[in-house]
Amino acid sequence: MHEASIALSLIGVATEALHQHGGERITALTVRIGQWSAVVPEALQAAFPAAAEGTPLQGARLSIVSVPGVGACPAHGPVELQLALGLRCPVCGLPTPTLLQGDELELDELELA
């Protein structure tokens, strides 16, 4: 489960944008995982509380914003990709070779207090 280590690096990465803007803890933050990450989202929300226990976000709200995968068909332009068919148009079945979104994890928005 390496969304204990994801919940860990979050948690590092919020902390230090909380002492640069002098808040005291942070009471929400909102993360934006791709579809094609390898990141379960509930397997960080499950993460979440134990990782924050002790530290400026404990007891803190993670919302998670899925991106979905978006990929450049070189007959349709940019199209969502579907999991079940990989990297390959819904259209007309042609690889797509970029991934133009849908893999990102980041961290979006942060409420301190």
Given for the second form:
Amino acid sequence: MHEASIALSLIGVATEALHQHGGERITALTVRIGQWSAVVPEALQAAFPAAAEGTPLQGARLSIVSVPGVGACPAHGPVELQLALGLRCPVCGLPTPTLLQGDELELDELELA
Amino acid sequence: MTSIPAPRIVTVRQNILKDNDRVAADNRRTFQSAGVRAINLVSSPGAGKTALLERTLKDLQGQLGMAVAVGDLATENDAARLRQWGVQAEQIVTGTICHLDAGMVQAVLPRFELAALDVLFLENVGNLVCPASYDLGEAARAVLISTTEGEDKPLKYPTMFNTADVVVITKMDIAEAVEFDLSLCRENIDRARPGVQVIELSSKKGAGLEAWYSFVRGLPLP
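Okay, that one was the form predicted alone. Can I see the form predicted together with the partner chain too?
Time for the whole complex; same chain goes first.
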């Protein structure tokens, strides 16, 4: 369970952006979490309020967008991966070792007040 | 500058772990300039990271300059075990944190004489999930899986295997006793990380170690 550490890093990145944009506090934020990033959205959602306490993000609404894995299949081009099949094309089973998306761990948007 | 009336939406698009990744890049540069190959060992608890390291330190003593940084939630037990082999082992006690991050590694580096080393092993906390997210600046990530854990770990923890540079199957000496299905395990590893090198060995009996030592010796600088 490293989502508590991820929540603290998230607060650090968000606070830095808040200062850059000259806001007082953050009322909402959106993050993008890849399904292949080893971060569980529910666990991050649970860890966030406690981590945000006493920071400019206290009480902020956290929205998490889950990003599916997309691999580059040599035969079929970009294909949506299934966790149970690993890095294999779900259509033909060829290896798709390159992830085109799905390992994101990204702060996307902030709502500032 | 006065602030604009609230609320307003700004697009940030930043990696949440960018601070970790920046420190990892620093570590990588430090390793490069000292000519040290750092190997990050990850596995679930009890897969045999310390046993493999002990054996490696014993067998490659005098051939390679080696040292270890060991991450654990508590205790110095593993570092003490490794020091028996006459190498420097520094414990990183992570407290409640279930993984090593780049900053923890950076903090311990001044205790080593890096220029005198060829290889620095980073023994991560036993956990197949959390360490996957944290680049430490290593040249290679070795994922260990023991025959006692069953064959489906690579599918249950795809991210960890997906980022592996080598997968080591440990405790091969008891594979038969625990009815370990090696070909199924290799198939699952290849799904999670197509084409990755897989090494089968037994730290206790010594089988298969030469392939691991070739990997350790032959690793290019990052």
